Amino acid sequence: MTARFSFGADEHIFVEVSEDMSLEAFFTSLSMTNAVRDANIPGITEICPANASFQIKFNPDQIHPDDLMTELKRLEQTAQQAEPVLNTRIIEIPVLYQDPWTHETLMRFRERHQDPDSTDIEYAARINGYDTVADFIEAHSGAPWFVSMVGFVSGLPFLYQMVDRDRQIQVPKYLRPRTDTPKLTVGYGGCFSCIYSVRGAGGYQMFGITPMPIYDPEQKIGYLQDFMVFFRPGDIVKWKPIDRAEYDDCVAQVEAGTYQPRIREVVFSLDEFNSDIDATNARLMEALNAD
């Protein structure tokens, strides 16, 4: 896997790892930010990591574009030679599908989308071969999702479905996007998941919404005081789908400060998630589960 490299103005260098997104290129990717990370290059002002890709931002008055482009190339040689092992996180993220908050929006908006008649996850679980909705939120939330990415907006992650690639789900964004989308919404757009950390614009599927908060800028929220953000790539994510009651005690924990999230450090293999899926999967949702 070759990488491409390019100029962007006279400030940024952007790397495409692959024009294809698998974990394959996630990894080269993050491989790659990791070690520019760690060679501390001066003159480098932003490092944005993204799903086969990312973009360096460079103070061109403390190094020369030519000389960080080297550097680069370099580096993505080391890069390549590392193991795929990745010491990560796999975090439980509640999910209550079909809420009322995202019907109302996306009713709002049925003339933008492929499919007037039917709700998003109507939608997506006929075109994917699900027989319900049930079944289709079994799918959604039975397996792990990496975070490849945050970014679009503040704190928003992009999650890519940790199985094999026949099975994974696709849906197209709305035909127009929506001129709002309810914050904490679980949306779909391609092959990613993701979840609105905001409220605003959008034009991913609505297919529910977490009461679990990931992005605050006053960092209150007692798990994100010492950041602001909550996701960060490589975080690996598993959907509990829960009900109303289950909805609002969550809320009603976060509004006392007393809500954590259930979290694991584990470490990740791509050879051996590779070797086989449903295993590896399987290990990573024993670790979750552990006392």
Second form
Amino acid sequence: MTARFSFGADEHIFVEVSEDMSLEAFFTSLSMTNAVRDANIPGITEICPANASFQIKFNPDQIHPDDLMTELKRLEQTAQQAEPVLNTRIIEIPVLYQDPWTHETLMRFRERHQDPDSTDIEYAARINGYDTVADFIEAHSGAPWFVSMVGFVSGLPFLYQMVDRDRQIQVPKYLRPRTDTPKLTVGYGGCFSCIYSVRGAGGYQMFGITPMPIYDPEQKIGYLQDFMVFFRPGDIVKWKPIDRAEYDDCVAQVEAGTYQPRIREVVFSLDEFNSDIDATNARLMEALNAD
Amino acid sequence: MPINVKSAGFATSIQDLGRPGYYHLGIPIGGAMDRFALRCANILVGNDEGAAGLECAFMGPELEFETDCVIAVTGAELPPKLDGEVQPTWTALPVKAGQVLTFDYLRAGARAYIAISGGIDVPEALGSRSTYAIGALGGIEGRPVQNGDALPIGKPATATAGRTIPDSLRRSIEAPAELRVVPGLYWHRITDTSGDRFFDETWKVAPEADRMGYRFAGGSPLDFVEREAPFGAGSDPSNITDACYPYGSIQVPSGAEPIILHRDAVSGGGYFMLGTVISADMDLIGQLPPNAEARFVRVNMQTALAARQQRADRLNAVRALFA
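After the form predicted on its own, can we look at the form predicted together with the partner chain?
All chains and molecules follow, beginning with the one already shown.
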């Protein structure tokens, strides 16, 4: 993989590792951003890893753009030697699929959708070859997901499905973005799932909602007291389908301050994953479900 | 002693110079859209340049002062009035406790900045008082200013009434406004003819123009270079595998209407970008009202850095006036 470098005017350098999404591209981007961070180059103000690319923001009064470009290209070689292994965590996220709130919203924006006569999840199930929505939910929640980017707004995670490429779900975005999306909607666009951290505009298809807040600017929620944003790139997520009663129970626990997400520390190796996806996922699930 | 907001105006928010360092989590730098104007207002009233003031879009608020202080209004030409009497912009104005500040109608520009000696002293969130409404962060409870708010004011430093910034150091806004752009990022996605046309045509600021981004209309749709859609990008020719967006980057969803991301930018997404507005012209965008005409001017890095230096020189000239 040879990265493509481009200036974003006088304050940014944009680096595209690959046009296509893959975990290899993510790991290359991650190791390059780690190499940049470790290099402590004066003038760099932000380092933003993304799915298959990354971006550096810098102050050109402190480092000439051409000098920084040369330095970044040099670091590309260092990064290629990094081993694609992560000490990370796996998190169980409860999801109420086909919930009333995203349903109300998707009905309001039907004229912006490819298929105004079905719901988002019915459409996604059909174009991905699933006979029923239940089969589709089983596919969406069956294997774990890899957080390959955090961003858009306020800690929103982009999640990449950890299955063979021919089993990956793909869904187009809305024809025109909605002006409203409920907070904590579980969405889908391209090959990515996401969780909308706050209410607002959005173009991803809406499948359900999680009761678990992932952004808390007031930092009152127990597991968000250390930092207001829950996700970081490299996190692994397992969706857990829940029913309305479980959803209400989770919401009550969040409000009472007693909700604790199930989180376990794991090691993820890309080489292990590529050699046997099912065995790697089984090991991750075992770690998640261990007490 | 606070300042009472009798009427908030249209989109008035507390802003400083922003919160760098969290863009990788989708929390943008935020802060005044017109940095030069906020710095000047603070210099006029004797504050640190990065003190929090009010950013007022298109119309001003009505404020009642409970304490003596010095204020200054810069940026857009939005004439302030004290107890009904019109006052100059870009000038330090003494205010007595009990006086009421209102505004005449907008003459030019889009956003006025009000600095108050001592600065607005709301708590910092992630190192800044700037209001990021989408993420409910900063300002007062994470939201724009509302009728009935009481703005807490910090301790003023020095008395500065009478300071004024001469016309020659204020930025004038020409029509059409010229926004200088370094082509790049995903520029290769559009045809050469399309790229040339983008720079030749005159555009207009569309109604969807706010702190997150400025949309432009009136130019021709772009033609894309044929390709096989990359895995994960989406099928539209304007889609990319979701990536980071630079501040000032110009995305064109479906090739139709360009959007320039500004201080409250979304940090990433799945639309190609054809280039980036240079840092020296970001302030100017914040002064374009809807329907304002604008042209995009193709420049290289050397021009971008020279323009950045000119902008710094002008700020230094303002600083030197009162040093």
